[in-house]
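A single chain comes next, written as C-alpha cells; it is the form predicted on its own.
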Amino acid sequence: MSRKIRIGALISGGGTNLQAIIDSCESGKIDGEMVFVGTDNPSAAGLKRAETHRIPSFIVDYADIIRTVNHHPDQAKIPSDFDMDELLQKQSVFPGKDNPEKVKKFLISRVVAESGLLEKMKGFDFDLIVLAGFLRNLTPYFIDRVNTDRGLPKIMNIHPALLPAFPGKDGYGDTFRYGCKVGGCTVHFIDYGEDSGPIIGQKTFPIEPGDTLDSIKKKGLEKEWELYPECIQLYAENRLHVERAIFSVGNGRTYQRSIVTIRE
C-alpha cells in the first residue's frame, strides 16, 4: 500500500531530473510531494523550477565554504560533533589520499557545508532525499545523520551509466568512449563509496553505429526521466528493502554486499 511521501531534492545545475520528479508528483505517478529543493550552487538553474512550482528552496554555497577552509581555516564553522578519525575510517571518496593536509581540508570543507545543509533541512519534515544532479560527494557525516534505519536508506541517486561500470561524473562519456553497444542509467541508494550503493533499478538503450556523445546523452536522459520516478514510487509503496547478501564465488569463497530487494 502506497503512502504520500515527503521528498527533498539536492541539485547543482539545471534540474531536469528534478522536473521529472515534480511532474510525476503532480500527475500522481509518484505518491509524494516535493517539500524542498537545496543546492550547493547559487546559480543553479533548477532553483527556478522550484520557484515556478512554489517549492521552498535554499542554498549552501560550497565554493565559498571551500575557499574559507583553504584560505581562512580559523573562520570555518566546524560542527562540534565532527570526528576526523571516524570519517577517515569510513570515507572512501576523497582527492589526494597521499596528501594528509589536502585530505584534512577536503573533509573539513565538506563537513562544514554538510552541517549547513542539515541545518537548512531541519525546517522540513521529509521521508526521502533525491540527488538530482547534485555534483558533490556526500561524507559519512551527512549520510549517517540522514540514514537512521539500516534497512531503508533515505538518500537516493541517479547515475548516467549501468553501474558498477563507469562510476564518477562522466558516465555517458565513459560509456561512449569505451565503445559499448548498450548504455543506460542506474538509480541506487547512497553509501560511503563513489556510486557504489545498492542498486534499485536500471534502464538500458541501444548504442547504434551513428550515435554521438550528444545522442547518447539524449537517449540516457529520456530513460532517467522514466526510471527515477518509478524507483521513488517503489519507495513510496514501501516495497524497497536493503539487506546483506552472501554469494558463493567457488572454491569455498564468498562475497558479501548490500542489495535491494523489491517486495511484491
The other form holds:
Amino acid sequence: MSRKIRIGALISGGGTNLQAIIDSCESGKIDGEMVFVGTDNPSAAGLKRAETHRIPSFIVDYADIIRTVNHHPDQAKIPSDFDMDELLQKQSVFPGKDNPEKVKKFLISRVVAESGLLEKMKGFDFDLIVLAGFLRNLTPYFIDRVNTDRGLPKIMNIHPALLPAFPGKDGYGDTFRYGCKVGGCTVHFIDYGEDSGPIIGQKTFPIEPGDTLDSIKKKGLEKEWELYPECIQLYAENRLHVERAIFSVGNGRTYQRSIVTIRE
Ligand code: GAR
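Okay, that one was the form predicted on its own. Can I see the form predicted together with glycinamide ribonucleotide too?
The complete assembly is shown below, putting the previous chain first.
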C-alpha cells in the first residue's frame, strides 16, 4: 500500500528529470507531490518548470558563496554547528586533497551553501529529496541533517552512467570516450562518497557504431525519465531497504557494502 510522499528536488540546469518526476506525480505514476524545487544556480532553466506547475522554488547561489569564502572569508556566514574535524573525518571526496588550505575553503564554502539550503528547506515538510541534475557534491553536513533516521536514507540521485563505472561530472562523455558498447543510467541513494551510494535501479541502452556523444545523451536521458519515477515510486511504496551485505570472496575473506533490496 503506497502513501503520497512529499518530494523536494534540487536541480542545477534544464530540469528534464524534474519534469519527468512532476509529470509522473500528476499522472499518478508516482504516489507523490513535488513540494519544492531548489537550485544552486540562479539561471537554472528548470526554475521555469517549477513556476509553470506552481511549485515553490528557491535559489542558494553557490557561485556567490564560493566567491565570498575565497575572497572575503570574514563575511562568510559559517553556521554555528559546523565542526571542521568531524567533517574531515567523514568526508571522502574533495578536490585538492594535498592542499589543506584548499580543502578547508572547499568545505567551508559548501557548508555555508548547504546551511542556506537547509534553512530554505525548513519551511517544507518533505519525505524525500531527489537530486535531478544537481551538479554539486553534498557534504556530510547536509546529508546527516537530512538523513536523521539511519535506516531510511532520504536523498536520491540520478547519475548518467552505469555505476560504479564513470562516477563524476561527465558520465555519458566518459562512457562514449571509453568505447563502451552499452551505456546507462543509475539511481542511487547518496552517501558520503562521490556517486558511491547504494544502487536502487539502472537502465541500459546500446551504443551503435554511428552514435555520437549527443545521440548517447539523448538515449540516456530518455532512460533517465523512465528510471527516476520508477525508483521514486518504489520509495513511495516503502519497498526500498538498505542493508549491510557481507559477501564471501574466498580464502576466508569477506567484502561488505550497503545495498538496496527491493521488497515484493
Ligand atoms: C542528467 O543527465 C543527469 O543524469 C545528470 O545531469 C543531467 C541533468 O539533466 N546528473 C549528473 O551528472 C549528476 N552528477 P536535466 O537537468 O535535464 O534533468
